[in-house]
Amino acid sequence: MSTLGSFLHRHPRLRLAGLLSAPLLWLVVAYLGALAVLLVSAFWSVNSFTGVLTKQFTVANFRTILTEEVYRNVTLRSLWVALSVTIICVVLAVPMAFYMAKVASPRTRKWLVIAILTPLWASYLVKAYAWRILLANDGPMDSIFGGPGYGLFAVVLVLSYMWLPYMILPIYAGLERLPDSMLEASADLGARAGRTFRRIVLPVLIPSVFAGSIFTFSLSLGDYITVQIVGGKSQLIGNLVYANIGAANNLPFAAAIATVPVVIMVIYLVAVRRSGALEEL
């Protein structure tokens, strides 16, 4: 065992590679291995007859999706909804981490960290049953707003509940690395409250909102139990998928459908890039 042990001290490379060979295993054969998978599976179809799978190359699937309107407003509208999800969540979370970061005291800071988690911990479907009942006709919301119901706007403002966490936390992570003597030393030189967060607090900002954005918008954009709970008849991506392989039992077509939530994710990624939001992640 010391012999090698000594040589794996002696060869840090063969140490390095020993360590990450596990994981590294398992991002291949159980994440790649399953995009790869669902990318094949999504160019065969399902004989209508029979209802077999026929494992033949066609682009059946894809010619559906991009030439049927109703796919087209599907994918639009699980947009919206996604980019709608990530525009309350940095309305919200701004303000908030940013007293998290510079106005609240040591304390106080644990424990607002404390409150933002804590909704993280509690059943996902627990918490979307409970904004059932409080949107239900003659609940709680309708008592007192008049409604909303159920439908997109409800989707919306429980998906907002849902990942304001994931969008409050990388932003507040930013803006505590900002120095406090970078906003003291702008309001010496005497900078106004909007210079100083363009030219100090923005720069540091706009990374973490966008850190933040991966998290809710790819949340949002997949989502398909909320839809199911609180969207009424309303369809999202997510649904398309799940009724093609739940009642029409068309894996193929759900395979095809799920890829364009990765398509988008990938565009996405690409172009926040740059931005530096992959590395405040």
Second form
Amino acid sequence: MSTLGSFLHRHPRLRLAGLLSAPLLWLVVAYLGALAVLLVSAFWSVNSFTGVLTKQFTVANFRTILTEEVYRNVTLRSLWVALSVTIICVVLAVPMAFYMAKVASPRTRKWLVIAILTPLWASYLVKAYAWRILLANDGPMDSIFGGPGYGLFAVVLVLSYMWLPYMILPIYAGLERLPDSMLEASADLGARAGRTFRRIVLPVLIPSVFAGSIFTFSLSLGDYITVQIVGGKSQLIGNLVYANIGAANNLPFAAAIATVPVVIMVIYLVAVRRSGALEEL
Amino acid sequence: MSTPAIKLTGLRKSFGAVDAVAGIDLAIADGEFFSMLGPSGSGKTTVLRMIAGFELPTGGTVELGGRDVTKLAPFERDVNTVFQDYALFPHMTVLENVEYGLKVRKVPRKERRSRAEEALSAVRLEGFGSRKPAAMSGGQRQRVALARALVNRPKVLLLDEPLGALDLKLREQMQVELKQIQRDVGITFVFVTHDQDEALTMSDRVAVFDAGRIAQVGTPSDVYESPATPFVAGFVGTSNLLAGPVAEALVGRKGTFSIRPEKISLAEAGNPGTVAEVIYAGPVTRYVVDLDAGVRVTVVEQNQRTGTAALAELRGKPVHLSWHAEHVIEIPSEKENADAA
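Having seen the form predicted alone, the form predicted in complex with its partner chain:
The complete assembly is shown below, putting the previous chain first.
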């Protein structure tokens, strides 16, 4: 044992190889590999009579997606859902995270962190079905508020509920790194609460909000289960992918549709990179 | 006497069941360099934070220049603070940091700029204005924090252990600079520290804190030469305390007495004892001596001729210690202090 230890001590490169070979293999094969297959197969096609996969390069799938109105509508609808969910999460998470990081006592803070994490312990499906019951005709929501019933609004509501912890936690972490003395210094220099929030808290907050939004936005953009459970007749990008894998048996077309959220997320990441959000992850 | 810059009356602060500050009365004169000295948890920082307005007192009042500010928010008080961790705004440049207070007070842009530049040159940081705080050393950040506070020309500047994070050399240099700056601007400085050297070197007056109360207020030499309580004698500098039968044997009277180590010397005749330990410390050597009277005392002597080898040979040898009667200071007992208060 000690001989192996001292051998490794003398060979730092070998040590590094031992540390990184497994995760690197995982990253290249499982992660980039799957993404590459997705991209390549998006340029294949399926014979519509025989259902046989034709491994020949064609941009037909992308032409269909870009020209047919139904796909543009579904994409826009998905974007609208992801954006609404993100905005609702920000509005709820900022005051909550501020209370946790700067107002609550350390004891209360610990309980709040646990309370925010607990919903993540429950199965996604169970939570979605719980909301299906809540939203049902003559269900609790219906009898108290007279709605909203199944549909796009319900999707936004349930997704906001699902992803809220992913927004609260980065904002909380960001605010926790803002020392109290910084807020005191601002007050000491004559600034009232409003100015302190705008000039001192917000610059720290914005990268954290973007960091959280990467989660809420991408998770909403790819979701297809919540939509099936509480979405009524509405469809999002994820449903189209799922339908083409299953019922339509057109894997290349599913892959082509799946690249749409990937492209949107890449654009989004590039856009928020400038805010320093990626350093907050 | 003119209106004091700061007047604290019956100031108290409790956190739950704990009394962090247990009733303080204090007046700090205009233009004074005043230090609050004490171990951690003695309440000195809490008093500073109540003067700044970051904590609301549980009882008592805070007056600044004769105005009762006890209930006012920090931004309504004419004081500025230099924080222990400096609390510079990381997303702003040094110049923006220094300008912040002036901007809040709507000082016109041109005047703002010139005053900020002036403050930066007062702390010898000309040309650093466009840097971010992260790109500066600890000592430089400390001076930015000082400039950011001084630029507002407050009546009182509060400093919360501002030199704590600096290394020894830099700290000694900053002590001299701070004292100079204070003399130049003529602002009242209230300086919180647990370092007795720092308090003695820089201050006009020192308040020694013990368990939420002030044990003694006085000039550095008052506090050092005539400590009012055994705690002060022990906390400010090193002290040899003589009490009970030992005091009767060595001083000839009942009571509690203190003798500073540098006031005792190794001599041909005097009180007999044995050297228990010899500690060479560069400019001085410390001797720990067990006196035959039954007490262990510390003696400090300047190293004028001695070499370390010769010193080490003294270990275990019998010696005599002598001191002048006027250097034996009688300390009022805790009970007498309580009666006086």
